[in-house]
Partner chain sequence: MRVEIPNGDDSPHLRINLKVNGQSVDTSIEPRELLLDFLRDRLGFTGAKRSCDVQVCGTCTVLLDGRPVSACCTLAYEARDRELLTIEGLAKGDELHPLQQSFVEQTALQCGFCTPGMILTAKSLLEEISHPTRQQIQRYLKGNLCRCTGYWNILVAVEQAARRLQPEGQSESPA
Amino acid sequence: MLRPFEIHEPGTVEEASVLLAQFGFDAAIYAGGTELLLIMKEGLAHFPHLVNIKTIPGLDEIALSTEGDELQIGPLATHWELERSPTVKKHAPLFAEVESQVANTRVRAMGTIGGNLCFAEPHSDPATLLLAWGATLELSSADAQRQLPAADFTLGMFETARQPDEILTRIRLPLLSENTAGAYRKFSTHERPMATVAALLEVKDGMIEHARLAVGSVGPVPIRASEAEGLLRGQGAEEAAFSTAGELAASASDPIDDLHGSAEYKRHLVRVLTTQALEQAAKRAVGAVNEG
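Coordinates for the sequence given above, by itself, in the form predicted in complex with its partner chain:
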């Protein structure tokens, strides 16, 4: 049983934002509730007001932009839906693949992508992928709207750039070019992952044109491994120095010692997972080109 609270049911983003502004720290956005109710049950936080944004129509839509160049995902899309959405599977199969690995079946059925990102739990699978992907997040308040790169959104453990009266209203994933492919590797010993790596490679004429790498779960926030990305640019996709890139990613990562494992071991895992993710991404990218 939880301590008493009131649920508000705004009909529009503006109404929700006004409510959030009005109640300030006494309010929380309620979406899937999978993370929020956990901390409320544990007594780690209490909010006398929950603003249920599920009463706002349209926030769960998954669609291609009118220009057809990006996938636009409403924050209320659940992991369950993203994992199964034909649109996501067709235009961003890697994203669907990662969504299918979030927590367990029940959490995916209730939990939303928006809630996952806004909660900024350090072991978030989608946060790591979206960082590598270069996704953009749309934040709206009653009188303003801004677009924020995923890289600027997660600031720390359970901390994001979202202002108290702002609502994450859209997640925008630019479609990957035909010769880009990615891979996601995850290593878990507990309920939540110990280390995760997302890699995207753009390959042209057998050469890596562009590499994007993100490392998650090992520290407070996912990070980009830019040095490793730089190293790979211009290398042959099938014989690139993936293990060196793994080492660079490992040294770029800033793991912490915790119950999952020591920082030293996590750094080792980052090296292994990065190498594996890059190899798989390269194989997929080359395959895609060959098929195309």
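Could you present the same protein in the form predicted on its own, rather than the form predicted in complex with its partner chain shown above?
Excluded here are partners and other molecules; the one chain stands alone.
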């Protein structure tokens, strides 16, 4: 049962930041509320003050940057909106594909991308993809604004680099080159992923020039499988050692035993999902090059 709380409705990011600073640890940001209200109902946390940022104009915008080199996503954009956005489908179809796989219809309709990232629940689809993609997060307060790579945002289970008075105001997704393609694979139980893998491959003249590989949902935070990435560079896109890369990714994933499964089983899942994701990403990248 929910204990009493007060909702504040600021009109600007600056006003919201001031409220967060004023109430400190007694305050939480309210966006989609799918995770926040759940833990409050279960008595796992209590916040006497909720700062409703849905009253701030512009935080749900999805648009191409003025320079045309990145997709800019407001934190209040819901998973449902991102899944169906013509802009996202045109410029970042893999992102729309992943958003369509988040939880269930109700969560996608209510849950926001910003809420998902800031809650830092380990079993997150977007977090794994954004890490592989090299996204940048914009954090704003009443006094300053800063840009943070997605790799530096999630610090641990339910812990991020966001300061108490900061608000996630924008997610910047660089557009992929014409000869770069990606794929996403996951294994889920009860609508929460047990293991997730995102792969992006840049292919030129049939060779892999660059690889980005991220593994998530098996430990407290998603990680880059850098050794596997290094193995893939310089290999033929249609004959690369994807299974060996899968082994390296599994070794780097450092899974933990929990209610979702044993560490060894999760390591097996990472091995299989990595191989599958790389194979599909390579096919897509080769196809994009041939079409070009």
